[in-house]
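Single chain ahead, by itself, as structure tokens, in the form predicted on its own.
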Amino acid sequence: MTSAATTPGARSEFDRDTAVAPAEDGSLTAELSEKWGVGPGLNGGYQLAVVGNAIRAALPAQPDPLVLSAYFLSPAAPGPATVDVTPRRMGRTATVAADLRQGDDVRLTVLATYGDLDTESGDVHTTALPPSLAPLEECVPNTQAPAELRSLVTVMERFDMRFDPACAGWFAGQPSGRGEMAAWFRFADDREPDPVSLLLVLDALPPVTFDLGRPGWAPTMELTAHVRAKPAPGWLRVRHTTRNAAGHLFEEDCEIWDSADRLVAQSRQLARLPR
């Protein structure tokens, strides 16, 4: 274990790089960091977390994401960005539209419903079963991923990921072919998870196509995220699966389980198969 954890709201690396500030025209500004890169672009979950943080800033009475549907329209680049948040329905929960822009280009457009997870019981009742991962000490750390991958995917340096051995064959060029990726997860600086950070974690692991022998960039077209509860402190368990690839596209389903054995977030995305 490393030093004491960084709590949500402290100036961790994630908090610094997803920070937003109000602009005179009513929008929110952000500075997208190259540290969250995937090749020449930026990780989609990182972009979604920036938008999620902007929506939270615009809705102080409804601070938590409940459901978001995001369309990735063009690759984002490091540098200044603007988020426009437009209310669609206000009440106990709030539904808004939001666009992440760089210059005249919309990078990401989102429809989201926010609420206050503190008003819920915090209990998650599910028939789903948590992923059965090997103990941490038996898992394969992301620092053992191929050096070429780590040099291209700088976002991996932001995380401490421990891959279950059954899903880590791709490290050595021996993918299982099952279409599954599962790992223990935390931020490299031990920042504790919160609802907005889960938006990033849903897209943090390498594409599940690596386990199909199809390594490479798999750009997301659309991602729908459900946040079910505030995560307990500690390690998260993250599992991605896919069952179908057709028309150069594949789906990727993700579950995030917290240290209290609760399913706290889910997503499905449609992405392009790596070339």
Given for the second form:
Number of protein chains: 2
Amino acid sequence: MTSAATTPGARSEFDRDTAVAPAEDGSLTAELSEKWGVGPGLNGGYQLAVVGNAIRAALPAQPDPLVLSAYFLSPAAPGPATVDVTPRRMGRTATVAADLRQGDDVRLTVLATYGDLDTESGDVHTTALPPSLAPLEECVPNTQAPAELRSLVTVMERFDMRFDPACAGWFAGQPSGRGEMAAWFRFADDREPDPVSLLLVLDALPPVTFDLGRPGWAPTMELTAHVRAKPAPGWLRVRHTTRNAAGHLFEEDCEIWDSADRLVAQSRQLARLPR
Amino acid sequence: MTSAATTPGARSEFDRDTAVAPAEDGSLTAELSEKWGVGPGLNGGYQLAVVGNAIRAALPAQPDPLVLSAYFLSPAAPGPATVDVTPRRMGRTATVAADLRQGDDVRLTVLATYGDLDTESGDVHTTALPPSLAPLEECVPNTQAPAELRSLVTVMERFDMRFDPACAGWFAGQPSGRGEMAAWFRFADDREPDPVSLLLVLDALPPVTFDLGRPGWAPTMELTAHVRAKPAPGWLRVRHTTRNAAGHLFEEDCEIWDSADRLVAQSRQLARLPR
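What does the same protein look like in the form predicted in complex with a further copy of the same chain, given that the last one was the form predicted on its own?
And the full complex, kicking off with our chain again.
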């Protein structure tokens, strides 16, 4: 395993594959990599991170996403893409609109407010409790996921995920039926988390519908992410739940806790149930 | 009390004050009423409903909001407003961008996907349980809210709200500290709920921070609403919670249950803690 964290000068997979460059027309260009694939498409969280990185590049004084809402309009594919960032209100925080395009097609349209998480420190009155995951060594690594899933979902190879056994029954065709998924998480090359990478982590686990006995693609209609603090280095704990699968749609909530026991990011998405 | 539901030909306060009319330039015009006020500004849910109604008017084949994300850019005031609706993807569902403007200022910028909730019926596998509210007659009506609050927050007069005593201690200066608020809800003139009016109901109760002992204005940065079913007539049950008040910000989750025990709408917002 290469280690981006420990090899001087090494660039992580995440940084390389979410990099953006300014174009002459004021937009930003990116090269979407097939390494973050889900079937013929690309992981939604990866697309969020590319857009999130482009917005960061466009906003030197507001480096961190505070909240970002993405509407998925068409399936992205590996290859060139552009991101247009349009300021909507600039101040201590900045609100922008952004589109991720490939050719004439918009993949994602986004609204987001960025700021500086260092100035949003303040008191913490969290009543939420971190998910109680089994110890790392008792969890099920993603390398034990079904082979047909791993070959289809290349994005899984980018991560070191350790699934809590209580909601990993779907690995062996025995979902809990509760609609929950929880795992320890880090990048496979040890790249440490930061606010933009949390946008990816919020949509990196398999859909929570796997635990409802409904495996398969669950296309996201909309996802809103709140990033609440800079994550401490080390393992993240990620938990997904759904409470309302109804009418062909389900909501999926995600929370991410860092190694310092801080709730660093939350998201909710509305997605289509697998057929 | 006038009854919009029972008086033939009567138009409810909600319908009158969220009405939109087409303008020559393709936008829609509205007249924001001071009756939905919070201090010198206007209730955020009321603004959502005006925009939601304008989007509905622009989309004859997709009558219902499925998901709507709003970013609040500047405080709205009573008076004329315009809503511009821009199609982003049209199909069985429609995704649009919309701005609520007053003069040169954008109040709200929105992304939304609309569809037909009648075609999104399907199976219901909700594991969520309705909030266990005390019976109506044991709850605290909004007419018993502190007088200084009622005179400041005129929007409260539009509603018949019955607060569950377990989280109504703030009426008498004794908040529970749990960060919860729950109430029976209907319009004061008995106007029955529908999908667009749920956008208002999701942000109609006082901020959940009242129950944390932090009364005062809690300006919304962003709110995303999911509307999951057409509400049955009658009383709604509305529950707000927060779990992560940290760094000057807090998230506020809301769910709305109808008289048929269906979870008809959910929202999450990111807001600034009162000073």
